[in-house]
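First comes one chain, alone, set out as structure tokens in the form predicted on its own.
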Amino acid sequence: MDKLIYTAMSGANRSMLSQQVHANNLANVNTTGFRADYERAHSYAVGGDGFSTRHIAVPMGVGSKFSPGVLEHTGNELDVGIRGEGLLAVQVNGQERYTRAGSMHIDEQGILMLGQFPVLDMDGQQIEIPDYRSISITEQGRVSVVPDSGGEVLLEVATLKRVKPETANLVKDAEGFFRPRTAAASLPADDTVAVASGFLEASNVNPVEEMVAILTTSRQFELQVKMMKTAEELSQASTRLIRPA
């Protein structure tokens, strides 16, 4: 079979994948701290008799892109952004993880929660937030309450646990929280990493930029696939020429 299948085919692929990748980013345009991601492929020479003229894109897993996004003013004491680099901590599954997404609240055991995961402290430990009247967070990520019980005397509770490690070292799972690329339990602790009381980081997602991708990828697709077609018009040809009178 000409090797023109292997390059078609592979180029269909890897066009369907990046569809798939920019598709995802789209749906998550309006989803607080999200990261765009974007996939990764390499060529690779197919090998056999012959000269070296055909190329195959072999898929290399998906990055994402680390540029910041719009800190939206909500008002909620409850909700951080981030502002520069970092990351926050939470336990997803009994594993460290990390996010940008801080839109945080309080179950019905007083655990402080980013959706159903507990947020973590600077020691990795989930935070209880006990009774209170009002509560802040210091740009140091530090808790704070007015306890319920009277008085106004500030009780500090915690500190929220943040990160600034290598983004390029840093892996999206399956829940959309980042971890380290390599075997690291968790991340040390980064106390220059500042939050924002009051906002939320808006998803640093291009809405225009993905559209384009999406309409230059179905080309590409379109493409390979009659590329494929060539082939096997060529494969025809060829058995054609061989067969005999």
The other form holds:
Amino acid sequence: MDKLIYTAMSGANRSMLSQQVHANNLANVNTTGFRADYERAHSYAVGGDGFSTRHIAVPMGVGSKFSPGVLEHTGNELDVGIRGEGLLAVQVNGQERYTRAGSMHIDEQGILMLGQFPVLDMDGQQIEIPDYRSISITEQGRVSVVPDSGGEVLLEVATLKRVKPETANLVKDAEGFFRPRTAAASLPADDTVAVASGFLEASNVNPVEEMVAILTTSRQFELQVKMMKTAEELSQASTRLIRPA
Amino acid sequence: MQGTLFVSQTGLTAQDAKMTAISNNLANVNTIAFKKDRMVFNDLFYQKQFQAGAQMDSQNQRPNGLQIGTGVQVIGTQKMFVQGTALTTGAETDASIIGKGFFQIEMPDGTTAYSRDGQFHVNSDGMLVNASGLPLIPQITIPENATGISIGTDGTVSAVVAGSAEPEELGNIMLASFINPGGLEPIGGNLFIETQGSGAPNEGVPGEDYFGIIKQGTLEGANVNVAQEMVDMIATQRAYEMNAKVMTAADEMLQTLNRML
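What would the structure be for the form predicted in complex with the partner chain, rather than the form predicted on its own?
To see the whole picture, the full complex is given below, headed by that same chain.
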């Protein structure tokens, strides 16, 4: 059988994976702090006999786009959006992970949480918030409260750990949080990352771009299936030619 | 089968859930002390197709892994306990809380529910009850011959009784507060009940600590911002349409495969 069918198949396969990546981006068009994923493929020469005409498409690493999303005003003082580059540190299954989705809350033990994971302070520790009358978070991530006991005196509780790594070195883990590509335990804190309390960053998915990508991959897929069909026809033709009369 | 179909399905489900929350917020735009819901979305787990560093052949390694997202997940709703607008009614049995506290309401089964709705009534026994007739805790009984009721900012309820110049003190309204009010479970009727997530209630005197003060003659309106909800509604509707379009595209790909081969 002609190898054409396998090259066409690798292309069709790539189109399906690519479409899933774009579908995932679109499904997360309203997810706070979501970073859209890239999809790309790499041409890979298949060795063997004959001319070196066979190159199959191998889907490659999905990086994420770090273009900023819109900061939307929510008025909730425990929502933080990150201005410019940077990420917040949270503890996921005992390890430090990073995210741009800053919708925090305080759990029943008074721990500052992001979803079901504790938010970390500059020393990589969980943050415990005492009973308070009001809470505020400054641009530098300092969390202060007016405690329920002591008048109007602001009590500084902790500073949110923010990091600013090279975004090219970040990968998403299975939970959707970012981690360094190398196995480094944790990234150093960076005090220059500014946060905005009362804001949340929207997803940075560009819906038009994703829609166009979906439609393009659909058509590419059709072309690749057509190539498979052609390969089948060619094969049938040669079978007919050499069939004994 | 085509993973895209299932990914776009999660997108449709999430946008649908968000639309339900928005319509509930809008439906309650005139409900006293209603606290709006916010949908919380997360990306679902990522499937690892190839590990970074895996061997592509005997000499070459993959510089990057390949992991593919599987869609979006509705984590839950979050009640937003932002203070609602203050409505002045002038009614002497109306009270609103400015601050974090909750009124305590006795349920028919003896348990305590919590509410920000201070639209009280006097029942046939003279007791202060909420709109559904459930009594306030601690119970406050208004004498039959009372000519005027006043509620102080610290929750002291007193009444002027006919034939007496001195107002008579009837009791104190106590408030409860929670470390994580977002974890309270709404049970309808403007009431919330304690859950594991909210933590145990702390009872206290209005005006002291962080409970907030009571304002007689006012009510707390819903904290729904109509313009924001409308904008969210439009954005959600478009996101739904786009996810539906992805589903069609994935379906057409499968059709092509079936038709051509």
